[in-house]
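Listed next as structure tokens is one chain, alone, in the form predicted on its own.
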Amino acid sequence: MKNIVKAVMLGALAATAMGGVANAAGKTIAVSWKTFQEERWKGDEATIKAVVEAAGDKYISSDAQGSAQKQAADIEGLIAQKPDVIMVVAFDADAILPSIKKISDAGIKSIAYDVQFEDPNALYITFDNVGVGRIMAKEVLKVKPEGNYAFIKGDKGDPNATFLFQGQLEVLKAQMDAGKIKNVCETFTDGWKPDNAQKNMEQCLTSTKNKVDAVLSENDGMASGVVAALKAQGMAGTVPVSGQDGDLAAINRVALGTQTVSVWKDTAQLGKAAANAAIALADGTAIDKIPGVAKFNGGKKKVEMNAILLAPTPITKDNIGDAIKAGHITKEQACAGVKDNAACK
């Protein structure tokens, strides 16, 4: 797998080195990233850039650095460069809508990449985030079928935080209705930032006098903050914790036993699907004719969109070897400090 990716990237670099001839004849695909503070977005970009450039097209991008205001300005700058398609990873799904209208008014196609903004003209490409929430809850429920649950949700302005919570509640509803599971803490986390998640978890532990039996954290970065808060109270490894994104540090925590599950949304799979869709749109393919597209209206405003929803993979202590075999993480990275996991022997 690594050799294939390397070959694709080398091919893309070679095309760029040839005086820009391929780019001049091709299309331009732009991406407005919400932030590069999280590990996963760099992997997404590497895949998208490689696929776009290997097709002879041009890739341009901007980093909003976790600011809705900067992202709006970034998109205006991208529009000025007259790309054929702009992918947007929205920092704030509502605040971004005027910028998406500007993209459409300029005759440019738009893609909501991983984070939904509700615009009927855009293509939404992501993993099934309600499904991700279900997986998180199922894996934690296996370990802790009863007790006090804390919900450390993502940023309030990101609809994925709500989709994930929706999936979690679907799985836990019967146990909650029966009084076997109690929601003792529920909070959004500004910017999905680990330090904010740690503060939220610390406040939860204080308010419950450490009577927390399980934590549903909505991503791996926040899970690191949650585990740090638990560790300070001597509770890390005894309280199941969820996460998602397949961060390398998170997979190591899964192997160590301080995190129960990381739902791996293979960025190579998502990035490739998005890049190919962007190229197809740039070449004039109708949005509803792109392979894998189906109707989706699961957002806050129930706006019907064309969407591609990919299936995620849970990584637990029992299948860490699959992530190693796939080349997503090395055995050394996954197994650092681990003594009792079969994949690490």
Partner chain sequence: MSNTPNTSQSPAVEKEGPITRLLRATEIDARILGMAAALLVIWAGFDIYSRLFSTIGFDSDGLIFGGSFITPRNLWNLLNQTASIAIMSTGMLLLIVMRQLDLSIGSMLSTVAVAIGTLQVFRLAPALGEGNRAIWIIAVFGALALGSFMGWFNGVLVAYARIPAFIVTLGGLIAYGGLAWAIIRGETVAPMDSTFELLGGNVPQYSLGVFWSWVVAVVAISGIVYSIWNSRRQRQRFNFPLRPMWAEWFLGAAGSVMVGLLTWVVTIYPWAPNVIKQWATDHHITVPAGIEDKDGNAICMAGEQMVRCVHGYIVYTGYSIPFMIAVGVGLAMSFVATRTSFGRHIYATGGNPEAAELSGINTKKLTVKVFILMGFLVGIGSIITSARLNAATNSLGQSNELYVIAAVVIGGTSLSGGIGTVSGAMLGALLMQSLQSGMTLLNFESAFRDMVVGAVLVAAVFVDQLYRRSVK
The other form holds:
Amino acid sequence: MKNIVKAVMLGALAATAMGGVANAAGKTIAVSWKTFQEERWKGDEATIKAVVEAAGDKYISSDAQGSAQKQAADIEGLIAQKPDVIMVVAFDADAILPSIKKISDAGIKSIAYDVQFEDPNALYITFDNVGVGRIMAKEVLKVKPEGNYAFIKGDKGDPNATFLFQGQLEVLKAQMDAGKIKNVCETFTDGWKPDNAQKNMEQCLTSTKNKVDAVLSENDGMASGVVAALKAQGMAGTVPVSGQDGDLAAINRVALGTQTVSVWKDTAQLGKAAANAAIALADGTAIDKIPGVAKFNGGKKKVEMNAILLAPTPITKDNIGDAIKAGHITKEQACAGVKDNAACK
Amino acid sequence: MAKRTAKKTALKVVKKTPAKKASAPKASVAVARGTPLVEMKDISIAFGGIKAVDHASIDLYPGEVVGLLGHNGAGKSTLIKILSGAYKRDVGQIFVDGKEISITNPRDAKANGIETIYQTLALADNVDAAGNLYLGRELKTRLGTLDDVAMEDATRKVMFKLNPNFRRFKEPVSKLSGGQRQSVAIARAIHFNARILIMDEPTAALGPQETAQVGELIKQLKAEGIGIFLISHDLHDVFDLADRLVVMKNGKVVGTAYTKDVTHDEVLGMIIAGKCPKGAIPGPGALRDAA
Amino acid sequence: MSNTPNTSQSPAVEKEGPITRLLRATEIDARILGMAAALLVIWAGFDIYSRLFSTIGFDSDGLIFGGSFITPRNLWNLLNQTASIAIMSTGMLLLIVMRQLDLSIGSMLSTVAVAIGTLQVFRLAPALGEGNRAIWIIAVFGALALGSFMGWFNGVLVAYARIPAFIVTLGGLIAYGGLAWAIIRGETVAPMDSTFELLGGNVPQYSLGVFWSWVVAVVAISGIVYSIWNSRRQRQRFNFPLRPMWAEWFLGAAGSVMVGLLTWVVTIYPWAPNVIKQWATDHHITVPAGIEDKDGNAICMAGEQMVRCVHGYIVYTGYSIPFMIAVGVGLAMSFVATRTSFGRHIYATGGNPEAAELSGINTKKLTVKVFILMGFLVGIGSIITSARLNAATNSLGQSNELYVIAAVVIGGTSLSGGIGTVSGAMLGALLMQSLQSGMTLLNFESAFRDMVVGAVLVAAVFVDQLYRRSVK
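To complete the pair, please output the form predicted in complex with the partner chain; the form predicted on its own was given just before.
First the chain shown before, then all remaining chains and molecules of the complex.
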């Protein structure tokens, strides 16, 4: 049995290698999605499908419906269809590893899309999460180069909360070591919930007697809570606040001046980059020769893998026009109640 | 059919009027008036395919005590719960004062003057005596709020009649003794001018002295013209208090008899074997040859 | 009051301690007293801890005992932060007393919040014009109606379809969560209508202020005195045993002092300097010159305290709107629970469902009504939460059901039904929020915070069990 499988795999490998060199079009790109319950993945799928089909390749996919077991079965099914590349949005980063091994055993290339799994043969494509933290800190630092900083972190169970915080500290380290910036409050927020962030910020303001000069909130939802707490003290608009996600309400706050930056990860950009990388891999390009690939070992187990880390876009009051132009938000939504922003005129 | 039975008994009663029992003439007078206070006709109910009550008919006249006898599971409690509205019958009719009425829930029963003292007492343990007494028909002030003071006042009065030593008006009934709880349940049943009273094992939790007290109460209520269904395991109780008795077995009526027409042993025979003696009118549940 | 187990009137008059004697004479529920004591211990503990160990150098303004917990500002915040959970806990109390449960309230809150959020921002504002007075009224009624409707739906499934409440509302927890997400697709709606926002109490300018806060206090104290006098008069009329006169005086005095203290605390909480500055500018108020402290902040005297102000101009906050709503709901729900036949039926049904049914109570209808009431209160909760945040998103209210149930249980409510008080549930909510706020204030790690709150929940039930056994 094992031998038969091996023979099939070798056959597939040979076919891939030969076909890859000879012909660019007619490849098959497979994607194993973890779920379509969150709307964003449908958007990602549309982007990837469009790019793949435009290149004359075939797109196949499966939906694991939020189950690690189903995803393992899905991947076996995809392998059976002999694609050239399998892209995986892992539901469980550890449980997926045996399936990834099956993919490479079958001679198929694998891509970790947005969610990292630590397999040295796979290509990891995501936004630079530590970078998001760095951008937040950079933008806020521009406004408040020194003073008391409050850190409203995300849920303690989410590793991203810590990644983001690390990125922020990298940027602020010099000023903190010099005693210019003081960490006056630092708290995790249960479930990334805005109302919890509001309570946390209220307590922070109470304990510091309002002596807070800047707030690094790790996402836009929590930023809404932070801004509400600042508003009660008449401090909204004077204290810089960060966020991420490009929430429509957050972009409006940026236009109003109550939030400084919303770091926006344009998932269409991610989908496009992943699809192009997949096509290149299918065409036989070596993994480390794909444009934008660098070594990355920032995962849990420090496994070194090839990765494409996209830089997210900071939306500030200066480039709101871009988000409007990109069709991410309408002018009415972005500019509700705004009097003095250039893009709103 | 039930009506015919009633007529027959009426004849018999008239024949045997000069009996020693003081209550007998009263009953016969009531019977002579013709219309029973309550008549349950051809009642059936089944639970999951098992016929708990099978075409049973019983009746009750004003000022009469009718004892219901039978083994556990004979259907007597179930039959009576249909009258009190706890269960909804599958078939059959219920008449009060000769008029057919519909009883589908306890509210309907109460509206027709039918009150019940359940074997379990059916008290809300976390609520005090007054709260239980008035449960479901609370007194209100002009503003529509609970008039706790007036309810407590009335409760103190009615409880004084039943149990003069009772003082614990502020405590939830879970803290009361068995006898005290029983008096609360009885007080609730008699306080609202019931015309028909159902007593399901009213003396089960009581000592001999309290049992005697309940006996007195039943006699007093009878004198006021209230009709009483008395369900009991205790033959002596029934013979002491009831004018008439109905025996049930396997959901069917074995027979109906005046207590003075039958002996203890005959009644035991009805309960255990379904054998209907001479002094009784056989029902559908009686053994064929005995009838 | 037949719902609360009162102390016995005919106990053996053995040697009893002063506390036992006080409890017996005043008929105060020992549990409520115990909880109030626990609350004071927690507050004092945080205050002392913050004074001894807090690493943050704070200045001395607005401190009462020198710590940073018992300060006008923190207590004012605490009351605001507790309002929504406290309001919903009164409805959950009645459900649990009736042996029911509603796990769906968190998701219901999300759904109502995003529904009225999108309604006012995307429908009403464009149609009626931003800032139109009708918007907030429609939004409020919409929230109450939608909440009640969802409660009704839960109630009908429980009472008439006879699906256990645990299952119905567990389904609701999941399904309404999905519904909230579907309405808004994971986005955040903000900002709310500017009048609607005031209901969240996050705009200090629209709190009650000093004068009206004291008016409220006077009304409250009059109410306490009247109710004590009235109940004594009623009992006299029927010749019932009376409380000793000193106990009546004690109750009246204790109640009045508490109202007075609370009012004093909220009326010495000044507006934030920036808020005053803005207000003064907006209303063309010329502010007299003040003194400056060493940091250059203007300071004023507020009673004995030195506080920051804008050059001699200072305005105090007073009771906030959510707090007043919570107090109103608390009084109304207490009234419903103890003074109406509706409440009496709920308690009786919880004590013995079969007995209630046999007494002629339509327990099905009653169940539906209580679920509707729960939904209505969730509507109020969603108004306050979304107004306070000035934004609505589907994560709002998530896991609130756990905090509400915890508050009810900490408040001495028996999960087996029939026993519990509205004031207990609301105090439970305040106690839990005190723990959370206090630990956040002192920068305790959030994992530690969760451990403490969970442990307190279990400990509270344990102590309650001990108490109940000792009373028996």
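Because the structure is predicted, anything quoted here is derived from the model rather than measured. Positions refer to the first chain, counted from 1.
Asker: With the chain broken into two rigid parts between these two forms, is residue 272 in the part that holds residue 110?
Answerer: Same part, yes.
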